[in-house]
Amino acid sequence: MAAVNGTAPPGPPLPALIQTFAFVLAPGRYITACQRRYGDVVTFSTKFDSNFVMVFDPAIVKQVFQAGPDRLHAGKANALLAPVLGDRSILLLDGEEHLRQRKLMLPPFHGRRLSAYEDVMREAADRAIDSWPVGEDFTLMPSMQMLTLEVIMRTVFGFEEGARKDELTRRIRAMLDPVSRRIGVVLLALSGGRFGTRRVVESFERRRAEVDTMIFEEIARRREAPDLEERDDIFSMLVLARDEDGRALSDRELRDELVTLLVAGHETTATGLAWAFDLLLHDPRVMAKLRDGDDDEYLDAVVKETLRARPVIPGVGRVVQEEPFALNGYEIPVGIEINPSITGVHRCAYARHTEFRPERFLEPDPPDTYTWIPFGGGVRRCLGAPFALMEMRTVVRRVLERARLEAAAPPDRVLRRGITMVPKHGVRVIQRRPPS
């Protein structure tokens, strides 16, 4: 890469294959070591991407997030997700197409529409709590996955209990489970997004087709339903949505956005909740303050500090377009991907960053949109962020109201699984008494 001063951002000279396995098997240690050695702008090369630049400093991240959408494309950086999400997913679109679909999808995630989902979240939490054993240890992560999937099925799809909801839930898990494992990411990278062997590809495509069949059937039903305007689920709102030219979303666009909401709003929020309880159950000070205070602001701070200390997604990507992009004294060529590191920023921008201290978010100068970036930033900030934050607050509050959990193991370790950073052992807990 050419730079303003004639040099490229520095980086490790290791072969791409070795760097790939370092990212998959020990990403935290590897990236931290490289940042310490090479600074806040580092060039890497892996089988995911033959040449990309990772950024760790909030001031430099700000340059990336404030760049015009015509200069840096996020959709191209997410191309690896196309086999699952579809190429009409909002995460894979750029420019005017992205802006159009973002405007169509935004209303359900704000204001009165958003608050209408809180009861569903509380009911899902109650069902999860009632299912937990008493007096024996169990793994919390699977319960959080089922809880958040139920919330998505009801708020996004509008499904109540029944065989159709259960069958779609089963098909979704069958499609997602294989590609969410660490080996799934390796195959995804080494096969250019096609998952490796022909047998693996065919198995995934069959499961994806089973999900698509149900979704397209449901799209046809919704288009014929006479009561869509009376429904408050996101699916129905998207069927009714029209852009400035009066155009509706096509069946393919609806399918891809629904799958995107399923993937983005299910596994990530479940992981965030598991981390929240892992951190709380190993921090008596914060737990006591949260239980005794009945303070919504402190609860919000706990959720935000959880996502700072244990970001679910390690980074975001932007691909340089049209002409080289000036970045902190370097000139990044067209076609190169720039990756603001969420984990790196959340480590570098905070004093005593290893401490779990929600008070950071209640101080006169709290973290801003360039030092706290669990949902990305700029025009590509996750539109479901308010939904996820409300769901985490609602579930944490309900669990503390009704259950008495204790840690059954030491603090969990971070493991990269798929595109998320999950608790390695799923957060082992014990419920000491029947829920109230």
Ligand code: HEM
The other form holds:
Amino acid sequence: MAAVNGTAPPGPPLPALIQTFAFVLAPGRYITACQRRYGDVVTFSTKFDSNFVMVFDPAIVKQVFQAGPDRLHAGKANALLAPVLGDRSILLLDGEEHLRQRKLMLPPFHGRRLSAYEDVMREAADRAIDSWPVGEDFTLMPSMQMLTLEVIMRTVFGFEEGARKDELTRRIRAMLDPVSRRIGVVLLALSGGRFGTRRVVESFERRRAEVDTMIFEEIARRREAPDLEERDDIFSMLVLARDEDGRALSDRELRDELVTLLVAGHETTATGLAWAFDLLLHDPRVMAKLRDGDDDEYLDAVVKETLRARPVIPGVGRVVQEEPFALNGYEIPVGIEINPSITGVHRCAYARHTEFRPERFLEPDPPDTYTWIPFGGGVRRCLGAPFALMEMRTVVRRVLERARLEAAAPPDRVLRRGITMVPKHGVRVIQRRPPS
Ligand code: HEM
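Based on the form predicted on its own presented above, generate the structure block for the form predicted in complex with protoporphyrin IX containing FE.
Below, the chain from earlier opens the complete complex, with every other chain and molecule after it.
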């Protein structure tokens, strides 16, 4: 569609209330229909956000991801997460403050540091596999959630087996379970107080305080730990980290970043894994190729294609700052949120997009940084992407080595839950014989 200089992008002329229903009841179908009708940049309006702009084309997404950190703010777009994550969370900060925090948090997520976590991931997979029943069907999603939480507890928090790890895990689940089940309602309640009851808010705040008490105790212990320098968990590295002015993270900053890593890192990866098995168990061709080959490249392609075909997060947000933002010939006013649509790009930019075809990532012209965007992009790209990809590869490989799973239901349906796109029935599977 031709863009007219300086105007707002086109969009459906429907009242916000009607659009809100469309977003709640059939978001996929509504967004696709609007994209077909209005093009690659579309203005929407709902009761939650009176005006926002979705982007579906990789070249235009590139303009958004490459914009300077002072022009587009992601922290503002993530503000709804503040009650859980805390206002010093990297996800909520912008500009200089965000860059400082990001530099402090980046080192543990790279190279040698990261490969130290592979064994932990394999052990967590073994534990999950050993807990599965034989001969009766079960739901994979909760098992994957336990697995990824276990990985975070050990790699991020540095816990060994023991009562403290079990107690913190229990408190975290008590805080997050009600929020993730009813995230829309509860977060809106917490942010505006308009939709929730006082009781819901109070009970959440009590549970958060129980988590915080334990985390602050752990921070105090860790600051005193004699073996801090030798430990390879992310918590200890963050305690030791110093910025360019030699400043360490405060207790509050540490708390917020630890909770952020936990929240950002475990449900997302568990969902990615559940989808990987759902797709594999319904695709004998890909499954056979993966089982028969001893090929890390194909495994990597399977993981990437999973996140392409079933992106866990449907889109990311950036709010325009300072002056109107020029986007593909349109002008987006200050204060308006631009949403690169991950789901939209993963559909439009791929031939035969409904097919599960890992080979896409092995062909001569594989998808690039702006075509494959399950982890967002630019200075806000997911810090845990290499961690998540390694965890998915390790767990898929281990399950294939040890277990024979079969699908116990048709391919699962995509359901939007909070900010993630989960398998509606949690992926029903069956294990026919005991694992090796
Ligand atoms: C399959 C699993 C995962 C998916 C799909 C995912 C996706 C995302 C997305 C879409 C963003 C926002 C990016 C943007 O705004 O451009 C993000 C940010 C982030 N993710 Fe992940 N993530 C995953 C796993 C993880 C893991 C394992 C961790 C850490 C242990 C993690 C930590 C973070 C952090 C700290 C940010 C904020 C980055 C910033 O604002 O600078 N994520 N993730």
